[in-house]
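One chain comes next, on its own, written as structure tokens: the form predicted on its own.
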Amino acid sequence: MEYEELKRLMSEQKDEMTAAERMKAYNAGEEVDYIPYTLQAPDPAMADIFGFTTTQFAKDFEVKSEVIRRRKEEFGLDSFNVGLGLKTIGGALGSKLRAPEHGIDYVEEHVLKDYADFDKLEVTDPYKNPVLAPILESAKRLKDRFPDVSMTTSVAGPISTAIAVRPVEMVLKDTRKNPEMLHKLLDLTVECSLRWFEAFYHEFGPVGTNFSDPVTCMDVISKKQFDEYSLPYIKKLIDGTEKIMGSRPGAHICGKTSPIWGDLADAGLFSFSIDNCEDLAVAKAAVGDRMRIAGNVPPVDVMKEGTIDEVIASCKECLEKCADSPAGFILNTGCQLPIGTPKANVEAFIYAARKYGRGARLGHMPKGILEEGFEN
């Protein structure tokens, strides 16, 4: 399909609900105009599409506002997230972070190379910490600017936060050689995350929450390491978030996660965004009745490098596999939307969600798929 044809077809599609109305009705088991969709961590890619660098988006309030306005206007993404990245708490605790002008930040120097310095670390105060306070202030300004747009917040998962404080190779060695101190570090990471959620609740009331924990996948750690060093702290994060916000968080974990799906459901996770290396149909059969599933259009091979037709076909395949998941399904990318993703491919994603996700209802295949002759 050529871009001009895509634009013509999209002009014939009409939204009957706002995103907030759609999600509320979907959660209530009512039929919606089309299935809810989102794009995983889209802000860097959105800034790029609209002609801004990631640094401009991060530091310039007016640029951030423009990106939020335009992505709502052009892509129907009428919510925004003001949260903590994978390395933010590490930076707040004293690690030195570096961000390229246009790209993803990284840890230049970790604050905790020797556990002799552990007692110097304190649970971060979002109101006083020089890294966190400006983010919280930005959330206040953005909510004032966009009072009718839903705002969410997020943190990194326990182990992913830990490697922003202490080098990953040391953390992995700690699982064998220094478990006692690693448990203390992981406990600290969760306390910092919950302190952030408490501040957000104090300022804005209950909001949707999410955490990303790429290091906890089975490509990096073993199931045994997950059981001992990740799961207890994920459970503490989930329980603490529910106590603060009144609702359980969602999560995204990159890479292979099928061995831990049952554990995440048992821990009380509300929704889980699954990487495209995993099969949505298998996930639905395994845990679809216990937590919402989101996914999993390939972000690089399809969204960034694919054609319009390939994006549409991938979205349709995801819906065919998982749109009738009992606890619900959100069409999403399999991981973060990459910088360099063409605008046309984002539009193709939205077109497919509207076309094949039309007439969606919790636990049922959308009418848009059924009309294609799909058989369960």
Given for the second form:
Amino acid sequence: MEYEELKRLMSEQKDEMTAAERMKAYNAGEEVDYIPYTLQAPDPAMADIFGFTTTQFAKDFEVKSEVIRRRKEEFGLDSFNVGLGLKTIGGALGSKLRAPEHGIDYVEEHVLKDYADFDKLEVTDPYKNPVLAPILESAKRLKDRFPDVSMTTSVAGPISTAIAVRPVEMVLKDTRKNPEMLHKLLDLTVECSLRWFEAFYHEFGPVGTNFSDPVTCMDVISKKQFDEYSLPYIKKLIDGTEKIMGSRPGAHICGKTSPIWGDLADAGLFSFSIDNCEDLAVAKAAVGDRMRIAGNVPPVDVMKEGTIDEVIASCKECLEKCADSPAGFILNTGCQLPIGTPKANVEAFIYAARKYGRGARLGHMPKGILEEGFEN
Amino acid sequence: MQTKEEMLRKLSDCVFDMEDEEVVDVVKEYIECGYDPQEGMLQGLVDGMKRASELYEEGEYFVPELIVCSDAMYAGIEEFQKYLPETENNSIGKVAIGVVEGDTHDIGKNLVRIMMETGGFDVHDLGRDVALDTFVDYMRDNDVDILCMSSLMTTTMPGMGIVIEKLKEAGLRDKVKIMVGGAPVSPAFAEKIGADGYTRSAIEAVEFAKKLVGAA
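Write the structure block of the form predicted in complex with its partner chain for the protein whose form predicted on its own appears above.
The complete assembly is shown below, putting the previous chain first.
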């Protein structure tokens, strides 16, 4: 399909609900205009689509406001996240971060190369820490400017936070050579994350929460290492979050995760965003009754590099496989929406959510799929 | 005195069992017995790493185990090198490897380096966050059979395509085979940017590289 045709077809589609109304009704088991959708961590890609660099987005309050406004207007994404990135707590604890003008930040120098320095690290205070305080301040300003748009917050998972404090190879070796100190480090990361959520609750009341934990997948560590070093701290993070916010967090873990789905559901995770290397149908059968599933349009091959038709076909396939998952389904990308994703593909994603996700209801196939999907 | 076979097995086990400190003593013991260092490296240490990689393929060992095993292998090799006046060059091909500019994710790259070395390649590691021109300059100044590039981020992966374009402009593209890898990279992407191949894992990378140099 050409872009003009997509735009014409989209002009015939109508939103009947705001994203917040849709989610509320969907959670209550009511039929909604169409399936709830989201795009994983879209800020850098959105900034890019609207002509800004990631640095402008991060540092310029007016740019950030404009991106939030336009992505609501143009893509119906009417919530925004002010959270901590994968490396933020690492930076707050003293690792040196570097952010390219237009790209993703990275750790230039880790603060904890020698465990002899461990006692110098203290649980970070979001009100006083020079890295965290400005983020909290920015959340306050954004909330003032967009009082009606729902705001969420996020942190990185325990192991992913740990590797922003200590180099990843050392952390992985610690699982074999220094379990005791690694446990201390992981405990510290969770304390820092929960302290962030507490501050957020203190300022804004209960909000939706999420964590990303790209390293804790079975492409990197074993199930045994996950059980020993990741799961207890994920559990602590989930329980702590529920205690603070009154609701359980969602999570995204990259890569192969099927061996740990059951553990994540047992740990009380509310929703899980699944990488596109895994199969949604398998996930639905395994844990769909206990955990909401989100996913998993391929971010690079489809969203960034694919055609409009490929985006639509991929969204339809996700819905066919998983839209009737008992604890609910959110159409999402399989990992972060890449910088360089064309606007047309974001629109094709929304078009497909509206068309094939029409008449969605928790635990049931949407009318859109029943009438226009499958073999039709 | 232990036989050479027993000592080789001990060296191999040190690597396989992740004994990165004990290995140095075993190398010394092996040398004191008067056995050949070159053989000790290949039939002992490298053999242990090969056994570790087999377990990795079977899903018994994971990245942490491979890293500690390779630490033991390199500690052993470093000790052996004290007894080798000139390193004999038995390599089956020369590989240059690096993570492209803007990207510091190098676990995958390091695993490929380790596996390539274990597989008999002579590997030059350009490191991580490598300026694109550095790849081109290295290709110009050195005889390299295979260039391996990786990135873990969608923001940096186009850099691999830019390197290939720069190599073409410099008339260097045809003198080297190019392999790419990393989580967001796919066979389609590899083809699009004009690489010679993509492999999903470090183990597959070595097999593919051997085919490229006609050693498989």
